[in-house]
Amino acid sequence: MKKAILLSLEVDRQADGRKSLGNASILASLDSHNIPVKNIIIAVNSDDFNVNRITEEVIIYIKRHESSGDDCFLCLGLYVWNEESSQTLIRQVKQRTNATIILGGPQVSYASKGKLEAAYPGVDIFIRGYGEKALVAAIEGQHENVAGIHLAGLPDKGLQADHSLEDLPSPYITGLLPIVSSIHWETQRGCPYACEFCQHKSADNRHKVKTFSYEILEEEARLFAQANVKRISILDPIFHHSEGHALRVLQILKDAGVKAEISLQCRLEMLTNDFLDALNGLKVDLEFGLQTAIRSESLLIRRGNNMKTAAQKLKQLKQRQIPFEISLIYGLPSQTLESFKRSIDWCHQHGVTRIKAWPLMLLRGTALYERKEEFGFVESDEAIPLVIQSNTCSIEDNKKMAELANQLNLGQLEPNHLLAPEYGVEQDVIFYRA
């Protein structure tokens, strides 16, 4: 028989205790074509995560179920903030069993063509793109059948593995995914946008959306509403890109009679008033990527905002009182701790009582990540590594920058104190006279 580990090393994020919806999509998926999983989920940031003992817990259960005649199949996602721990465990699961490793994730999937078996040595099978159908024909033995598997060893055709969202079972309904307080849900993944620092693309950059089953996110919804759900962190890229499917998984989630905040990541640009109107009626948290309010900024990141329009919609969020927060990048290339600066009074001026800002980090796949060198970026040695330095941008003023996003985040930045400037306009964006 063919026995699967699901072994997902994570990271817990503070006053975040929901459960993986990726992991569990891809449980779902296995549990679907009834193969046994054994579903370890680990924070590789928690104090008592040590690598060994979980490699150990590995070990045994895979020689206990090879000692039975089974073959067993180790299956892994990669990110950046894994890829040492999941380097160490690899090694010593592939000295030690006789185990098939099966390697996927963001690591992978944007890893360039031909470089999988020298970076990774032990793997045996590769999975780029959507992993629930991909990891299933991979334990099956039928690797001819989908793009995007690769085995070690033989040519690498650098493709995605890509599938309809529609059939996919729901690990909610299913109930691997137990419906607690505060959840994540998806409704579509893709984006058709092409920021350079970001990875929400398929792997061959095409810039495809794919939306789930209206049927059954109707059937998620009402057990949402039924277990009296608290929040839902709704992970679609651009929530609204299409107002037609916004519109429609709005209905949804009021026809469910879902109380729950609704937390949704839109683009200010994009407000129209029918998705405003369609609003009314939920409990709703936006949240907008505006990234930095600086032209020249936005064009180098290909994030071009439209700030007299983005003003102009912070207007009518404020006239119609729906929550919103702002979210800025800090480490972008041409940015400086005066324009990150002129960035947050911008959307003080505005109005904006709620902005967050975080570091920039070069995500592999990304048109930012391979202009290192270009740019002059420097990253910090962490197990997430942060840029800190750019060639416009010092570590001082990155710390600096770090400083004044603290205060952001925590809510403790009162408007107008960094400056004491005199207002103009010049190409859209807000600048400042000594």
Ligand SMILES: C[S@@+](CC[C@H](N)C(=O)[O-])C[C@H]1O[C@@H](n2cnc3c(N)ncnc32)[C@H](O)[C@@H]1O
Given for the second form:
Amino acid sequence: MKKAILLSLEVDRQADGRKSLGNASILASLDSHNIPVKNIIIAVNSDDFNVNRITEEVIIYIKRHESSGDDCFLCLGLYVWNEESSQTLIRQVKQRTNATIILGGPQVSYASKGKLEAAYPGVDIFIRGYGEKALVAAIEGQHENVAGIHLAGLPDKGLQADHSLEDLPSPYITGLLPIVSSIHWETQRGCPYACEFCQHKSADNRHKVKTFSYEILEEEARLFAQANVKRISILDPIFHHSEGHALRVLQILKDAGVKAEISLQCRLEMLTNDFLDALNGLKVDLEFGLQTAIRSESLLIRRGNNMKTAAQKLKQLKQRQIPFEISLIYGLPSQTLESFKRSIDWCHQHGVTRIKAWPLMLLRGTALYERKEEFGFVESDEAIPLVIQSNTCSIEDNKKMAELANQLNLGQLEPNHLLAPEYGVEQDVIFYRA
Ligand SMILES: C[S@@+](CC[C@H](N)C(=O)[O-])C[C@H]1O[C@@H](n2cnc3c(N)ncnc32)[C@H](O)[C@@H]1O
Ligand code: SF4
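The form predicted in complex with this ligand is what I need now, so please give it after the form predicted on its own.
Now the full complex is given, and it begins with the chain already shown.
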């Protein structure tokens, strides 16, 4: 009998009890093909995480099943934060068991063609792209039917597994993911943009956006309403990129009687009156990634923020009293401590009361990852490496940015206190023209 061990080494960022939707979606797919699964989810940043202990547990489990004649498949999702632990675990499992090791996740999806075997010795099968159907095919031995499956040692085509989302089983409807008070939800995947720091663009650069089945979304929304869910974080990279889709999902939520607070990732410049009107009757919290208010910086990361339109949209949001937050990134190419302060000032001057700021991460497959030398990026030596220095920002200034970010994230930075005396109307004018 075939037996899958689905091991998710995650980062517990929220500490709110939410289980990973990605893991559950793969679990639901394996389950719908009657592949028995041992699902193990562990946070690598928890105090009691110990890679040797989990490795021993996995090996004991595999050996027990191998001795009863089972074929075991160890399936791992590789992320920037679990590279080291995964490598240790893979090495041991390979040496001491006969399990087939299957590796997927962004670190594999975004790895260059022909580079996987050397980077991850011991792995038998690699999956680039969506894992749901490809993993089933890999375990069932139907590799040739699915793009994105690469068998170690054979020519690497560098393709991505890319399938419709419409017929994927729902982890919520199947009951594999409990509906708790705060949940994650997906209604579509992919992003049509290509911001240079972001992994959300499709790995093969085709920027496809795919939607889940509306029938399934309707049934899930009814379940969320019945369970009296308090918060739904919709993970779609840009929820309203297709207005037709956004309006339909908002209507589904209203029809189902969902009372939860719904957080949505949106883009300021793309807000329309129809979309804003459709939010009426729902308790929403909009999250906008601005990243920088300095146009030249936004152009360098292929973000191209239109600050005039962004300012108009902020005005509309305030007039309509729609709650929202804005996120910035520090450590960006050409950014300085001073320009980061100007981005914060811009938000404050436009009445933004909730600002979040995050350190730049160089994620595999993104353009900034490839331009590390050009921008003089230096990264920290942590599980999730962060940019701590660049051509235009010293380590000391980066620390000051981190302090400001910390204050912002805690809601403790008073508006306008950063304004340098020389940063007045004149600079403002220059800034708008930029
Ligand atoms: C998943 S993204 C989606 C944002 C939204 N689609 C947008 O473009 O406004 C959410 C936020 O994560 C942060 N983020 C994404 N990639 C990042 C990176 N490489 N380094 C630092 N922060 C990043 C950004 O602040 C971004 O706004
Ligand atoms: S930051 Fe947002 S808009 Fe840009 S590529 Fe990522 S998801 Fe798309």
